[in-house]
Amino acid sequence: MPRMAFDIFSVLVFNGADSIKFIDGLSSNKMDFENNVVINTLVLNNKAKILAQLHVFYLNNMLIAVAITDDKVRFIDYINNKILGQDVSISDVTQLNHIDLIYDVDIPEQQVITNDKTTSVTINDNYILEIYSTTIERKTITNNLTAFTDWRIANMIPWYGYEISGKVNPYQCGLNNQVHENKGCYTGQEILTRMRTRGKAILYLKKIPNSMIKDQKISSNGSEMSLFLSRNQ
């Protein structure tokens, strides 16, 4: 099974009682939690511009958020500013763990598995990420980009460096599906509520055969296959 290590991702920790209102009121997505589900979300500036994607979820009693941004320092120094005496520590741990993502493998029906000292973690029903520490010896890498680009365009999933960063909100890049529409208050709702009733300013991943490209800009370019994001649906 094709496995790749992205340097993207950090391991954040999040223990105090009022952990799960804190990052609810960050969150575009609802923190609903059942057992051993992840939630999908974003953390946006007052401009609706993604500084996070977060997956969160819960193990041995700790609320775990695995997180993509741009620039870490700057993201953690900005959550660590809201917490305003809420009960909340933050905690990265990304240098403990190994992050292996494996993609075009069947994914299991339980979201959060821990396993063997490994913690698998089912992301949108896509791919795994394996968490784990560095104690133990790592995994062959494959790190084949072209074939997990070739798949990503496939599955048609946006990816950092490519349709989301920092300089874009969900609506622009393909993360409309980790917006809720009826999520109460967050930083950046209000441009999001205002782009989504007027319909303005909206764009669409769609993908399309390299043989057919012409003036669309792309944003991720396959063997075969690319993507790129349209002002029509």
Second form
Amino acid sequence: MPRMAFDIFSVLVFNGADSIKFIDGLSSNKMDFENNVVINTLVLNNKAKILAQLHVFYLNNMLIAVAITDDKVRFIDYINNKILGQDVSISDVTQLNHIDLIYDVDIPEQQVITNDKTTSVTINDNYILEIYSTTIERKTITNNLTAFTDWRIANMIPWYGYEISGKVNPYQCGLNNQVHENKGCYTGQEILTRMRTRGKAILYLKKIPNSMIKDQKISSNGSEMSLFLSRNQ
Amino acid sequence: MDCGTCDSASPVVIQAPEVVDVELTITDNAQKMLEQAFGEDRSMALLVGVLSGGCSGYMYDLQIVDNTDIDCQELAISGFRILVPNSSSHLLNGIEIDYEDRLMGGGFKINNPNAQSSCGCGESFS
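Mind pulling up the form predicted together with the partner chain next to the form predicted on its own we just looked at?
Everything in the complex follows now, all chains and molecules, and the chain you saw is the first one.
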């Protein structure tokens, strides 16, 4: 059960009656919550480039968002400016928690499991984010980036700093499944809808054995396989 | 997970937007429509607000209200009570409220000198 620690994760707690409406208005996926469900969504800028990837869930009547961003300060500043008079307050509890990514593990049926000071959140049926208080001793981290990258390539998972960055939109990095095609207005939506309806500039994540690489522009290089983004479906 | 529900969490400081004294205008077409909507009763007010969201980041929000708990500036324009929330005053200063009488895409429109861009339907701006 390999365990990784990344510094790209932040944990934000949203309180207030307008919290769901607020995140829903800013992001690319619908906030249709059921019990113990994690909603994976994206906050985009007005050119549809990715500002942050959010994994949103409920815990003890609070809305929690695990944010993955290459610039947390810029992202918090962005959402801060959008609150205006709405009943939303945000706490950044990143420093109070360890955030470990566990992969190559049996995925539980429930997407959110919590006990006293540990919350396990399943992302896309692929991996688990374990968030636990810093008052608990840190569990043993493997941090074998090569093994993680090989697993990620085998499971076709795009990642920040590789496929995903603030320079691409969701259709250019394999995050198509985090865009709800029937959702109404949110920042970046018009651009994504145009791309989809015209079938233009959409890139598809593909894996290729290293021995077969020719002129493909590789985004993640693994031991035996690699990932690249292709115009061909 | 430690949610910091007691005293331990560091709240993200919400930037209080700058409050500006709003000036706005209402076109003749919009005034006619407001007269129809309000009738003789001018005790009601037109609340002109902004919400986050929409294709460009912010959305206009027009409501006819009796009163509101929102911290607002109250303007009297052409005999109408206009309420503008202080939290969005910096985005609404200088706007013109217009009405377009069209079968498609008609209705109240906001012409906003603060908007850098707006979406196709005109309801959202940044």
